[in-house]
Structure formats: structure tokens, C-alpha cells
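First, one chain by itself: the form predicted alone, in C-alpha cells.
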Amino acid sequence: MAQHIGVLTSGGDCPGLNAAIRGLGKAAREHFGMRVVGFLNGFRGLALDQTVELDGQMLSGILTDGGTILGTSRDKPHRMNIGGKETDMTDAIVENYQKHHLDALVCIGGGGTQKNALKLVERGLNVVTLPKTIDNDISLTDRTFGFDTALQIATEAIDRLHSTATSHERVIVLEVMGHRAGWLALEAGIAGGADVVLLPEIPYDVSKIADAIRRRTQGGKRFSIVVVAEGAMSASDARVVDELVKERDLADSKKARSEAKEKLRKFHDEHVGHTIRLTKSLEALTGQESRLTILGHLQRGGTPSAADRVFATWLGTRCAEVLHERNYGVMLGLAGNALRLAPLHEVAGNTRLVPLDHPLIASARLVGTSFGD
């Protein structure tokens, strides 16, 4: 009998989602004779039984489109806002999975999606996941689709900012995405020739950044480009976070743990906008006019790059093969030049950070890039 497959996209949108849906849907339907149903708006659509048949017409002409034809949300199966009330919708999801006689569910998303997918595996559902995120921070894969497009956008922004930086002899600070991992800032900084790159993995000292900028000025270079990951923080702020995490992990009661988590959440909420404070500090310390640009959601939108289209298509078609082989509870990841099946329980909850001894960090230092440390 033909397999019945469900597919959803969850978390933040990114370029390449439609290419992955198309690759999966076309291979599953046309080569393996599967029926493919899409659930709208992530896990919410699965919980509320909001579906669309992914037939040939739906899959046509979407390869180059940004976003996702299925829609997306950040809803979690076990914690979903239904009628203004936080509700565990896991039972409803299991019921709808069975109602549609699904043989497997494909979840396309980032780190949160991997964790949510694992919870469904633990409830007995057959699940396969595909890794997407512009942060490139999912464990057990060398690359995620969406990253290459975001990298191109961030690099182009640096290229354009060079013009105004040199014309006005300014310090230009560019904030890019990357809450916990600095892959985007690192690679865009190298590609764009940034003078300073600040990563979440390397706490910075603002005085050392100012020193690096002053050395450039003394050498006759009257402008500087500073690329900052949104999750980068000063050494003092990093120590505060370490203490709050320690307090949370050592809490001896549910109440104490909850209070520690609330402190941590509040700190991160207040940390948003830290690049505004950083830019003002650099202007004060260097005496050089400084301006900030925040790319924000521009990095996630628009037409996917050729590399992301190819990679997402490859993942989607290979996913169809994995479903045909009835391999479940896995994520498809890139290992060198091949795709591998990574057990979901090894992926979920882990983040792929930039190692401090990564050769790209060494390469950047050798061309004079400062990391503020």
C-alpha cells in the first residue's frame, strides 16, 4: 500500500523551505507513489487539523520562492496558546496523525523543531526531520539550508556599508542574527573584510575593540566595520549569564528554578538592543562618529541562493528515500560531501557553536581581524 506522509514547517521562516518541500513532495509522489499532506502553520496546523494536499499543482513553481507555502509558527506541541490559554496539544496531534493514517511525519525546522519532533517520537510517532536555520547551529550537520542565502545578504550589506564608512570616516556597526552561535557573523565578517567580528562564543572587552579601531586610525585608515552577532556580549555580561545559569541548574526546588529562569529571561530581554549601547560606547572611546545598522529579518527573506536551492532539494529528495526505507526517528544532516542519518535524540537540545580553535577564527586573526578579546 502507498505510504501516507505528513509534512510541516516550523519555527522562523528561511530561504529554501519551499525547495525542500518541493524536493520531498515530487520525489515522494512521482517516484515512490506516496500521498503527501501538508499541515499549515507548523505544529499548530497538526494540532488543529489544518491541511492541504501537496499535489503537483501545489508543488509547481515554488523552487525559487522564499518563505514557505505551508506557513509556519513557533508553537510547541506541549505548550500551545489555544483560546488565550496555554494547552498541551500533544494528544490532539497524535489523534490527527492517526486520523490521516500517516506512516510518517516530516518536520522541517531549526533547533526547537528538533526538540519538539523528539517529543512526538517519544509518543510513538514516526518522524524524520530536515535542518533549516540561517544560524547554521543545528548539531550533527555541517550545514543547514537558509544559511548560505543569509550569508550572501549579510556580506552584501557589509560591502555596501564600506562605501558610507569610507566616505564619512565612520565606525559602522552591523548587527546580524545569531543568538547562541556566531557562524553568520564569522563568515560574513571574513567575506566582507570586517575589521572587528563579535561572536557569542567569544566574550568581548569594548576597550580592546576601541584599541583596535584606534590602531587603524593611527595607521591612516579612518573607517572601521564591526560585525556583531545578536547574541554577542561583553565579558562582564557573560559572567552574569554564567552565574544565572549556574543558579538555575543548582536550584533545589521548582520555585527556585522558576525564579532563576525568570532572571535569565529578563537578562536576555534587556540584552536586546545591546548593539545600540556598544555603538555609543565606541563613539565615546574612539572619538569617531559611529553608526549602527541592524539587518533583522532581511536576512531571512527573499529568493534562496542557488546553493540553498540545491541543498534543500537534495535533502528533500533523500528524505523521500529515507521514508521509503522506513527509517524513522532521524534527522538528515550533511557530513562532508554526503548526507547522514543522525538520531534525533542526539540532535535535540544540542547547539552547534563555533569552536574557539576553528580554522576560520585563526584565518581571520591572521588578516588582522579583532574579536574584542
The other form holds:
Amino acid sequence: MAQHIGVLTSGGDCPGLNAAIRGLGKAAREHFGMRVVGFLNGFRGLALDQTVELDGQMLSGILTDGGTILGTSRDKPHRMNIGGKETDMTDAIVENYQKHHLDALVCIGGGGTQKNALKLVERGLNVVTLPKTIDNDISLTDRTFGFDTALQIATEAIDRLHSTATSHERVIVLEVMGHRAGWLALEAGIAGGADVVLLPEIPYDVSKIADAIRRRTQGGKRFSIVVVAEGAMSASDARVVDELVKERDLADSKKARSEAKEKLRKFHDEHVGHTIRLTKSLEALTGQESRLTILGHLQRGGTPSAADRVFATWLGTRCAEVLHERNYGVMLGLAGNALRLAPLHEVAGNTRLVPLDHPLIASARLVGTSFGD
Ligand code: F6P
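Target state, the form predicted in complex with 6-O-phosphono-beta-D-fructofuranose (F6P); input state, the form predicted alone:
The complete assembly is shown below, putting the previous chain first.
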């Protein structure tokens, strides 16, 4: 009997989503004779039964397109805004899965999607996931698709900032995405030859950054490029976060836990914009004119790089094989040069941060990059 497969894309979009949908859809339909239905706007479409038939025409001509033909959202199955009210839509999702006689559901997404997908596995659905995000922070995979394209965009931005920083003899701070992980800042910083790279994993001291810039000036280099991950923090802010996390984890009641979680959320909300404060401090400490560029969603838009197209297509086609084998409850990840099947319960809830002993941190230090520590 031909299998019926559902597919959705969830969380922030990234380049390569359409390549993955195409790889999965073509292999599933044309090689294994499966029927493939797409759910629109992430888990919302599955909850509200908003679908599109992924036929040959829908899957054609999308390989190079950015974004996702299915649309996406950050909706969670168990906490969805329905008519202004937070609603648990898990039952509706299970009903729609059954209504469409699905044999399995493919969820393409980042860290949040892996957690949501696991919840559906626990409700008895057959789920396989693919790892996408420009943050590269999903555990049990060496790479996520979308990262390579974002890395190229961030690197090109650093290249372009170099010439204007040199002409004006300025310090230019570039904020890149990455959520709570520093992969994008680290690799773009190395590729673009940034002078200072600030990662969430290495809390910084602003006076050490200023020292590094002053040393460059004394050595005759009258400009500096500082690449900052959006989640990077000063050592004192990092201490506050550690305390709040401890408070949350040690909370002895549901109320105390949700209060501590709220404090943490507020702290992270207020942290947005920290690069504006950092740029002003650097100008004051170094006496050198300083400017800030926030790259933002440019990093997620547009056509995927060749490497992301290849990786996303490979994940999609391998996913069709895994579905054919009726292997469920797994995420496809990259391990060295091969694809692995990682148990979803081991992936969900575990963020892959840059290890402090990562060889690329050592390599950057060896070419004179400062991490502000
Ligand atoms: O997870 C991908 C990501 O682009 C992060 O790097 C960033 O913190 C976040 O999404 C931005 O989310 P939004 O698109 O909701 O502003």
C-alpha cells in the first residue's frame, strides 16, 4: 500500500527549505509512489487543517528559491494563539493526522520544532524531522542547512565593512544572528578576518576588547572590525543569567518556576540592543569613532548557497528512504561525511553550543583574534 506522508516547515525560515521539500517530495512520490501533502504555516496548518497537495507541479522550479513554499510560523501545538486565546491544539493535530490517513509526518525545523515534534511522537504520531536553522545549534548533527548561506552573507558583510572602516579609521561592530549559539559569529569572524569576535559561549569584558583595539592602533592598524553574536554577553550579564537559570531550576513550586522563567525572559528581551551599548562603550574607551551594523534577517533571506542546496536535497531524499523503511521518531543529522538517524528524544531540548575547546576558537586566537576575554 502506498504511504501517505505529511510535511511542514516550522520556526524561523532559512535558505534551503524548498530544496529539502523538493528532495523529499520528488523521492517520495516518484521513487516510492507515496502521496505527499503539505501543511501550511507550520503546526498551525496541521492544527487548522490547511493543506496543499505537493504534486509534481508544486515541487518543480523551487530548488533555488529562498523561504518556504509551505509558509512557516513559530506556533507550538500545545500553545497556539487561536482567536486571541492560548489554546492546546494537540488533539486537533492528532485528529487531522488521522483524517488524512497519514503514515508519517515530516517536520522541518530548528530546535523548537524538534521539541514540538517529540511531543507529537509522545502522542503516538510517526514523525521524522530534518534540521534547519542558520544558527547551526541543533544537537546530534554537525551541520544544519541554512547555516552555510547565512555564513556567506555575514562574511560578505564583513568584507564590505572592511573598506569603509579603513577609509574612515573607524571601529565597526557587526551584530550577526545565531540565537544563543556563536557558530555564525565564529565562522564568519574567521572567514572575514574580524579583529574581535564575541560569542555567547565566552562572556566578554569590554575593557579587554578596548585593549585589543588600542593594540591594533598602536601597531598602525587604525580600524577594527568587531563581530558580535546576538546572544553574546558581558561577564556581568552572563552572571545574572546564571543566577536566574539557577533560580528557575531550583524553584520548588510551579508558581516560583514560572516567575523565575518570566524574569529570565525579561532579561533576554532587554538584552536585545546590547550591541548599541557596546558600540558606545567602545567609542568612549578607545576614543575612536565607532559604528554599528545589525545584519538581521538579511542573513535568512534569498537563494540558498550551493552547499545548502546539496545538503538539504540529500536530507530530503534520505528522509524519503527512511519513511519507506518505516523508521520513525528520528532526526536526520550529519555525522562527518555521512547522514545519521538521531533519536528525537536525544535531540529535543539540547542546544549545541560552541565548545570552549573547539579547534576553530584556537585557530582564531592563533591569527590574533580577540574574544574579549
Ligand atoms: O533561529 C533563527 C533565528 O534567525 C535566530 O538567529 C534569531 O535569533 C531568530 O531566529 C529571529 O527570529 P524572528 O524571525 O522571529 O525575528
